[in-house]
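Take a look at this single chain in structure tokens; it is the form predicted on its own.
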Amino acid sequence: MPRRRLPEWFLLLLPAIIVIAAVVLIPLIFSLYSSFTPYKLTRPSTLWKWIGTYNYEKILTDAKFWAAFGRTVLFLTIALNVEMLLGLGIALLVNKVTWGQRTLRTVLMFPMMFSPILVGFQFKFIFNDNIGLVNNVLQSMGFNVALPWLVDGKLAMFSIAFAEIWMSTSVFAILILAGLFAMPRDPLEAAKVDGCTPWQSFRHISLPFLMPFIYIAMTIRSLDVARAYDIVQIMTGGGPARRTELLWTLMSRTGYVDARMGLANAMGYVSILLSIFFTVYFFRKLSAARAEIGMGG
């Protein structure tokens, strides 16, 4: 009886399947399992003690977790809306440029090419209390008080949001600019002939066409902001007094400082719900926007 050979397509995909299993699937299963244990890095034997949903029940009554959750949602909401408005404005301005537009499009991509860690160090220096660029500029304008940008809770959150917005507004600008390039000119010309003002043409023709591109950018950015860590950790470390602590900095502190890895993994799986919620929300908005302009649901 001849031996049954494995399909060629499976043999070709086998190396990729092994790598994905080793890098993604196995750690994912391990982290999910450990979230049901009291696993502590300093006590490896705790990995084999099953405690069921205790970690998840603890999270639901943990004020620090919900405070970080609320800050993450607030941070995400502010960052996405400001980036969208700035990106829309930049895209509209660049679209009007007739000379040097390719250069401007290239320049637009520079901020998103920087590592978040590098951006964090850059803005940590810019907002430094004593030698920071912002306080030096303010003092040269006559303000004699050095503002504690990274020490005061509200100012620290503003500083982090400013750094995040500076780095990622270009995502919105580039995608919206692509939408402007793809937009048909006939409806705009017809609206102009009918006597519509520039605002009316933008509000009722250009903006509905651009909304799918905006929702694509929001979907991408919501996943990034929901797991924001690098910039926050570099600039404030979650301080002062945890007033800039977001979900992923809290998980890092719980898992690697407090060594409570089981609880940290449980926090991670709860926070995934935030990412899934925003992804589904923006995907539905994207489908509705595509259907509105006749591109299909």
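Residue numbers count along the first chain shown, from 1. Just so we're clear, the structure is a prediction, and the values are computed from it rather than from any experiment. Think of the rigid core as the biggest set of C-alphas that the two forms share within 1.5 Å after superposition. First, how it differs from the form predicted in complex with the partner chain.
- Relative to the superposed rigid core, the position of the CA of Ala288 differs between these two forms by less than 2 Å.
- Once the cores line up, the CA of Leu273 ends up less than 2 angstroms apart between these two forms.
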Second form
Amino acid sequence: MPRRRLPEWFLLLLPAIIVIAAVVLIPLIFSLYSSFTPYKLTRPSTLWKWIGTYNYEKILTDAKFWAAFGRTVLFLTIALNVEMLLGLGIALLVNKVTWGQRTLRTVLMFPMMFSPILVGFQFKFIFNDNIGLVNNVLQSMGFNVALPWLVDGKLAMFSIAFAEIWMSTSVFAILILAGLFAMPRDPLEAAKVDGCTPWQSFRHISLPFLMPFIYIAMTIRSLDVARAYDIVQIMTGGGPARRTELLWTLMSRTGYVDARMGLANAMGYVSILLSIFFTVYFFRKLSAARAEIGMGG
Amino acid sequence: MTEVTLSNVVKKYGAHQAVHGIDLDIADGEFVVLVGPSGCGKSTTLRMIAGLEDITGGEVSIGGRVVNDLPPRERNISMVFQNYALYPHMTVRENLGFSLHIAKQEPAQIKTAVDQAAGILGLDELMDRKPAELSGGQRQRVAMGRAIVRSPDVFLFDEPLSNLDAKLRTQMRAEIKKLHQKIGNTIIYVTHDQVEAMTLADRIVLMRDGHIVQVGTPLELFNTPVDTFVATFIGSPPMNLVDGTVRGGNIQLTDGQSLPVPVGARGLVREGQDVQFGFRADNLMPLGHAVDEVGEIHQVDLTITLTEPLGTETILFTTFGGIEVQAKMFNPRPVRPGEQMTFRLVLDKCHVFDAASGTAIRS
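Next block, the form predicted in complex with the partner chain, ref. the form predicted on its own:
Now the complete complex, all chains and molecules, led by this one.
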């Protein structure tokens, strides 16, 4: 009796399947499973205790979690919109530059080249209330204040958003600039002849053309910001007293500091919904904007 | 009344001069075509009239008003672009009404104007489509409709037909001409195609290297070209130009044969002057297949090298005066290459150009 052989296609795919299973599938299933257990890193045996949806119920009624959730959404909304407006402005200005534009474009990308950790440290120093640049400048200008940039809840959120915007505005600028380069010139000239002022040309002709590019940038950045962790962790660590706690700082605190990995994993699954929501939302907008300018769905 | 006047208009791009001080008066309601090879400055001139290019020197006035420093929107012009330049995110209706919408007209008024333009151009069926869903000819029509809706003083066309296939081009050409007859506005039209220029224009402005070479009606340019450039640019096939020298009152061609100096140039050529002898294919016809033979005739036997039958006529290629020339056979019969035929050249319709300067020698 001949030995049963595995089909060839399966054999050929096997290495890929093994790798994907090892690095993606098994951790995913494991984390999903552990979110239904009271798994604590310090007591491994808790992994085998099934508690059903207890973790999820706990999260849904947890004010701290919802505060972090809301703060993340707020942070995301503000950061994305400010970055979009600044990026649009920068792109429009750079598009007007005729000399040295290449260099300028490269310079624009510098902030993206830094590790977010370093950006965090840099702004932690800049906003430090004793030795920081900002307070020093304020004082040397005659304001006798030492603003607690990273201590006061609102100011700390502002500082973090500032760092985030400093680092990532260029993503919008570069993508919108690409849109401006791809834009046909003729309709703009037609608009001029048709009686448009520069503002009307921008509002009615350029902007509709740029919207798909803006939504692509929005989609990418919404995923980025929704998992914001590094800058926050460095600058405030989610503190003081959880005033700048975002979803991922809360999760890492729960998982690694408190060692309650089961609960942290449950939080992760809930907050993934947020990312999915934003992705779907912006993709819808993107298709609509593409259809609008006749690029098809 | 909307005349357009250009006086000594100059355009420079840095050190490069694209337009060298041109003067042009365009009457109200006139259809003027700027024509010339690419890079001759015709589009630049049009764009200066439109206000899309700065005017380096000189003056452009529309309806008696100097517009040099006015933005396009204050010149009351419409322009049709080569690539149609429709607004891709707007429907045909929105494209047509956009300029009126910008001008803050009443919606009812906009609708009337848009419907009227759509009616003129037969766009009624397409009103809710977007440009991407239209064919080239339809887009061109929308672009024209957009120009009409504003009821401007002057229409500017920048090579509007060059992206269309040959058949559609002929059709749209007729439509543009009908449109002009219907609305009667001043039109300035740029093209590199001499057929378009001939068929459309009240007056043709032929340009080369940023200069105007000749201005006149299509027939003036065809019948009395000022130089060899005009002679070869206007008319299809282009005018045959044969080198020769004036000897004893005749023109001696390089192959030794001698022709009488055509009537128009008689007494104006010097003995020993190097000239170019020009004639159109229509004026060199095989015996028995000729039309319009009036005046002095020069008869010559030539060998056919190539034929291009076109139906009502056949273009014959032959060697005359040492170079390949084209002749025309009316009421054609089949002709084989290598066949020898007797040709009759209508001397009264021939041209003489000075060989050195290329200018026509004509009283």
